[in-house]
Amino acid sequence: MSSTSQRSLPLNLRRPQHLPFTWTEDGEIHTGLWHSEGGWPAPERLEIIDDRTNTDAAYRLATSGTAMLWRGDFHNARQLLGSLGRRIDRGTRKPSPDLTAAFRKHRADAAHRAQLLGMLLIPLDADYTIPLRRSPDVRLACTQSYGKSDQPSVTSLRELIGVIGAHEWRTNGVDIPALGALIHPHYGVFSPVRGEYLDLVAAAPLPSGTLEDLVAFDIGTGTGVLSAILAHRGIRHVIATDQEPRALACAIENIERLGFTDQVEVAPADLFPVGRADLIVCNPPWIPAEATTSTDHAVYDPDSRMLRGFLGGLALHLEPAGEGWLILSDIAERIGLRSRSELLDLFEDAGLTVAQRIDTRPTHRRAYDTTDPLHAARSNEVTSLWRLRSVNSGTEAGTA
């Protein structure tokens, strides 16, 4: 398993892998499952390491394409992972005036970093117990992410830390001021931690009509947070769609927990459900670039496929006086991946007109991180709610 073969692996092969895996340890052959939600293939070369392995040795093994199965203290494994990450990051966070080039380098560096850090592996028993000293209890977290197990397995420590973190988010929830409640994201489902776009949906003027009669669609619902906000505002009929099973399960759980099951229906669909609506809301991935792994789909939208699909079908699914709300950051424009004129052309080609654009500024910490290679773009980023209407609705267009 070489660095080149990993980095050039086509995205359509980078699907979650729960596959049979065989390795040799102390002269004996062991079998189990290989877990990789990021879609990385099982290693071809593997060495057993422990607390005696230092950062330089681990770095040499990782860069040579050799995975490392840890058999020491769990906390020491986490420390090694952290120091290995710092070793990899040397010289990779230099700001560049060419933001498009900086973005491409950032993505390449991120993929390379993920590949190398993914070489440090952790064993799991059949019930997801970690057979190492000072290990946390990850049985529930792994069951939630991987499903039930009846055999030993191996996964990267980097991924396992993500699984643990996702379990904590799912347990503790994310505070949503626009709801006055918590949303509990599942592993692999985008967490609504950036509240500025949620505030836009909570405050934008609703289409005319009584709330009891309005029908709304939430396209690509994820955690169900936008559907919950619409229901919280009083809309009595909301259909939330997604095509990812994890997202559908997550949305159903959140809608039930919030008490909106009488108002919100969660349905599997690739974009639109059958019928028309007075309001159709969509928050597609904001960056039109290839995802590095299968877990990147909430952020990256190759060739703007979801954006184009939403805009292309919007007019056909709107009631005559209905509106489509597109929530979109201008980060893609600021790093040179899409221009404003290209976005407006997509509106025009889809037979849509802009009734209003409502803007807000992000408040997340990365907007203030001057060491971020994309700081110049993130610090000036604007997130917008575009109120779109069909050109055939007879409604006068506003300013874009």
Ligand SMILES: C[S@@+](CC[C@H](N)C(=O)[O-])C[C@H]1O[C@@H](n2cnc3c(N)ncnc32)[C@H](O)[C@@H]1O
Contents of the next structure:
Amino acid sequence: MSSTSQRSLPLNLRRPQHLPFTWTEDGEIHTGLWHSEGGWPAPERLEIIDDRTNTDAAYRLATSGTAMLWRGDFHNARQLLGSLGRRIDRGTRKPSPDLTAAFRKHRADAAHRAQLLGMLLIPLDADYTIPLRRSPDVRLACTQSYGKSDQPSVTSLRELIGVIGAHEWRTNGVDIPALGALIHPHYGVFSPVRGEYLDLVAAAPLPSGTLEDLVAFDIGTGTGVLSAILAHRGIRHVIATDQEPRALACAIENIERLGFTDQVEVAPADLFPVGRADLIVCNPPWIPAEATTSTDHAVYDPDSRMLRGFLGGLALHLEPAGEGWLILSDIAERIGLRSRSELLDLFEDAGLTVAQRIDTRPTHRRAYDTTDPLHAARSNEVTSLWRLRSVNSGTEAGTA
Ligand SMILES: C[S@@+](CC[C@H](N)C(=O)[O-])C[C@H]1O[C@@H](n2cnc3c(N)ncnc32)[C@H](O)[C@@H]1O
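Mind giving me the form predicted together with the named molecule, seeing as the form predicted alone was just shown?
Up next: the whole complex, starting with the chain shown before.
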């Protein structure tokens, strides 16, 4: 069997792909869409496989760059994906005392794993029905993640499992004790599953002034969770920004569901909205490294772009007695990707002074996973809320 993608983008672009795709099956030419939110290009070579294909054969095909379109039982495809994953993982989780090297290897292994597992493909009908035995109904999950469809498509089973998982998160929500409510993350939007940083925002002392009059900005709002916490604390005017359409839609939905629409405005912006605020919070991605897929932008911040942008613009957007709250874990320091003095220099260069640092320790499951190659870093990680003020607050006023 052979396949040709009418267009395929180079691997390093990694933007979501929804491109026309043509393949041959039983001598017939099939056409549809190639879906890859992770930005993988459509495969150049493709074979049809089914329940008779074992792990060794699938591994050989994947490592030779041949994608596999599954035509067997859906559950068997999931099992094959699991066994393929275990096969790829052999020998990749050895801990290394050099944490920077361990981090780089961990990311390279993860990218390699994603590429190989992404070779196992699933067909979808025009309405996102999976035309395979024992398939789940993924129509709503796919519509939520990919948008409406009017033609058949092909996607990787690995990605489809992510879409199904995201749909479950979105439906069930994530419990946020600091809010006493659920937040419902959308596909591709940073999920607030690590509660420790939320508790910091829920407990840090608010800048002086009456709650009625305080204005807050939430830069890079994601699900809207920090805006919701600020609104829950009584702040009457919060402006939440993000530049990802999925995050904006997700934040609007959560704010509405929680009944905070009178207090929180969600607006598209590259970092800051226009104007000044008494409190500006930002939880940028914590790790300064390249994002390899379009869906891990919320975790990796290449060259600390968002962190630098936030710090660089903070003084100009703070009211004279205002405060910026930067939420940052020291994981990047622990794996040797940024030093504490570099961070302090960024504050100084931006004309900021530290009023207080409030620390907490993560309690999430990964912090206790001794098989994690980054365990030594994660088990000691400290998450901090830095209360920052402008050193020139008096003279900066009115200049923005
Ligand atoms: C680590 S997530 C934090 C989300 C949320 N504030 C939270 O704490 O759960 C970072 C967010 O910043 C957004 N972001 C990244 N660069 C941005 C920019 N230049 N302007 C606005 N938002 C940005 C991302 O889309 C993402 O939603």
